[in-house]
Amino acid sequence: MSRVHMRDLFDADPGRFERFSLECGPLFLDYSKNRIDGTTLRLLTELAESVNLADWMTRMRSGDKINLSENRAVLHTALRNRSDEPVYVDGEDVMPGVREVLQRMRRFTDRVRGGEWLGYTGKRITTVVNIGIGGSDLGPMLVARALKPFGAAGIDTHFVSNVDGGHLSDVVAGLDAETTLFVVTSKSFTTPETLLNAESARDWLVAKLGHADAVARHFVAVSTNTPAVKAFGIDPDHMFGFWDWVGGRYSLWSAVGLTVAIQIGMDHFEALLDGAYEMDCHFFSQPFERNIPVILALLGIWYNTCFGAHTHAVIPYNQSLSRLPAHLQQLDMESNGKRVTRDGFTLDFDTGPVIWGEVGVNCQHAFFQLLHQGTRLVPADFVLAVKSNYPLGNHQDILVANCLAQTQALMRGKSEAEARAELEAQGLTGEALEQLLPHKVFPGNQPSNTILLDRLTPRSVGGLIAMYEHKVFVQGVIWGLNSFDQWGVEYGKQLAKRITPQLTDYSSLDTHDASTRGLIERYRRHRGG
């Protein structure tokens, strides 16, 4: 298939579209601008089948501790199963625990959303500030601004990660201490980052607020910690828990998604709960011909593996998927940038591709050129709303005619006849027209899919985030990873925690390279008192 042009595959076969598109509840995916035809896909379906997929599937669901090196179940789907199965981790039915979670978030939302929290001072909430890092944060800000029409009136949210003291500074500086609550979410509660800013809002509470019994009143915890959580300051009986059979970036659908439930309320977090389960039911019941996130995986490992295209763009055509290509980032790229399998044998090819994007029409002024004539092999995919939470004028239109038209010409190109035809038209001869010819080809042939959501709703951005976790987990599956550790996350902390006190004490640096040590002397003269 490296030799054919996509275009000659659309101009053979009129029902391509038809044959290569598919559908889930409010989720339509058109994955014909592929290079691909009817035995790729069938020579990659059979690739799935020869690695036992329905297998690792089925151990999933089933609560099989897949998670081998940290020997836990992973089992983020139990966190929105909606029906009365129960699922199974060491013999103990999960769900009583789940929906008693789900219980606790609905009466407390209720409370803060009705007026019935107040802080200290008696006045009610208008502010929520989730402090979190990774998982903790990235899921919940992408469906807090995708879900912001939903939202109640009068309530803003606002997310806190980095520890560059901007960060939280920036937030906080137009915010009235006595009607902010913030949400602070680590399950050991011990996480280096998440607990600096909410010490650091801690203190800035307290100082505007006079008395450290506020804190009580304007903190609640996800974590799993019920001591460091009451030495904080947080009553106990405002800490909402989840299990370690969910890992961080896979945890939006427990408590984590705390401060995404007091901005939509508990019936929008259910429904985008109901959304996650609908593809769940399509991914766990659909041949793989047709399971959505099966195929979007066995198309990601086509590139990547066998075309050698290390890199994956995602482009959100829809203002409020802002934060969607962040997220992937982290679900994909920390689930299967791996190099060993999860045996512990160095792989001797390439696994998970690079995730990055943007917003589209901003980025066509961007990126894009790279993507039309550059020499890279880039599959990308388009992501857009049909109807728009914002109608304005004719802005919809205009936003799906820019979609539609770079994934066709992205697809098509310009051929050198093409270009020669149109220079001409306007007029250009001879040598004018031969120096600039070769700068408006386009080879095209840039491999796209279109995934159309009806509306961005709690339904189908449920379904859309929930789509993508299934695809990273067939990756791993087919590439025999662990998609669901990530020590390599871990090495850097470690040295940071080293690091640290030496930036400050002046205690010998000889155990450094010399550009560590260089860097860590430099800092020393230049911090300043």
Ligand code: F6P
Given for the second form:
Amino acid sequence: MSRVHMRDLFDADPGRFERFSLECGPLFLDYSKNRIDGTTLRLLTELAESVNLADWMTRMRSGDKINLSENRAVLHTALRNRSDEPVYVDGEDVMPGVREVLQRMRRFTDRVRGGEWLGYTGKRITTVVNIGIGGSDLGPMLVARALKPFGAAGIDTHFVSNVDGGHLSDVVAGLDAETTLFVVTSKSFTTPETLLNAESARDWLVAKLGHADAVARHFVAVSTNTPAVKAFGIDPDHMFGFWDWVGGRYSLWSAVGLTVAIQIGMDHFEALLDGAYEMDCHFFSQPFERNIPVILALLGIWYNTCFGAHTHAVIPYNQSLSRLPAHLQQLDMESNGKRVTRDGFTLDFDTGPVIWGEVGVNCQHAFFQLLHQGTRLVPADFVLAVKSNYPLGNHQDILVANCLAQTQALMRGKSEAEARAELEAQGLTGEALEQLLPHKVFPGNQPSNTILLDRLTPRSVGGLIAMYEHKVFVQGVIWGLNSFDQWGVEYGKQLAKRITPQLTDYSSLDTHDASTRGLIERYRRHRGG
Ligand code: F6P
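In place of the form predicted on its own, the structure of the form predicted together with this ligand is requested.
Every chain and every other molecule in the complex is listed next, the one we just looked at coming first.
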């Protein structure tokens, strides 16, 4: 296939679009613009069979502890299990607990939205600030932005994650403490960035409202760690729990989605779960060759491992999905950015790609030059909604036309003969034409998937995110990885803990390398204060 051009594949098979497209509820996948034919697909699905993918799917869904290095089950699918089926972990059905938290979320969000839960001075809550990082930030922020039109009038949401004081300061600068609710979201409730932001937010609130008692009306927590929440000063009655079998980057569907639920209401939040459940049912029931997450995973492996592509671009042609690339970066790279198998063997082939992207059409005016005429193979997902939630003149038609044009150009390219004919039509001849010609040629053959949603709704957004979760899982299984631990983020945290006091205590830096020592010394000299 490395010598085959997709243009020829399309010319040879008028039924290619029908053959290589799939549907699940409000989501449609066109994967015909890939360097594949029927044989490629058969071989790739055989690869999935050869690693017993179906068994791994069953093991995940039924609560087996497939996160071996942390000895945990992986059950984000239980959070959106909308059936009556029980799901067991260690012999105990987790579903009653899941439903109980959803009911508590409903009671709380109704009270906040209905003006029954009041701030310390008796005013309604109009602003919710989620304080969290990684999975306790990215997924909820993506959904809050994507589903803003489904939000209640009079409730704004903000997300504070970075320990850079500028983040919290910037957000609270425009807020009224009397009407602001902070949701401190941390699975572990030990993440230093989140705890520091929460402490600073608490100081800000107490300073504004004049009494520490105000904290009880303006702070709630989402966590698995009740003692730490208590120690922070939040009443466990105002805490929403979840479980160790929910990975941080898969936690949006749990109480981690509380800020989203306050914004869009519990009916819409449950529609988000319904959308994810619809994708789960598709994933667990469809044969591999008709299974959207499996197909996406196999295509990714095809390019990464077989063609040596190093990256995968995610390009949402929808401003409301601006945080999709960031969420998928954590989901994919924290899950499959690994070089050791679940049994501890070091791999000798490439695994998880660098995920990156930006909204279209903006990216067309930034990095698309490289995609069209650069030297690298860059597989990409284009995500697009048919109907806009913000109808405005013919904006949507222009947006859609641009998206379709880009995927077409990337696939077809422009041959030398076509470029020559165009230049001649413009009146160019001779040396001037020959000089310009190579710059006007587009090699094409850049693969892309187009993921078309009917509209951004809770259901379609739920399905979209669940689709990517399962894609990442399938890739991990095929590469032999445990996609659900994240030991690689620990080392930097460990060193930061050591460096933090050294920035101010003037202790010896002898154990550091010259670069780190030099930078700490420079920081000490210039930090002032
Ligand atoms: O540092 C990585 C990480 O552990 C992520 O996996 C997680 O989503 C994030 O930090 C936040 O963790 P927590 O919810 O425990 O604060």
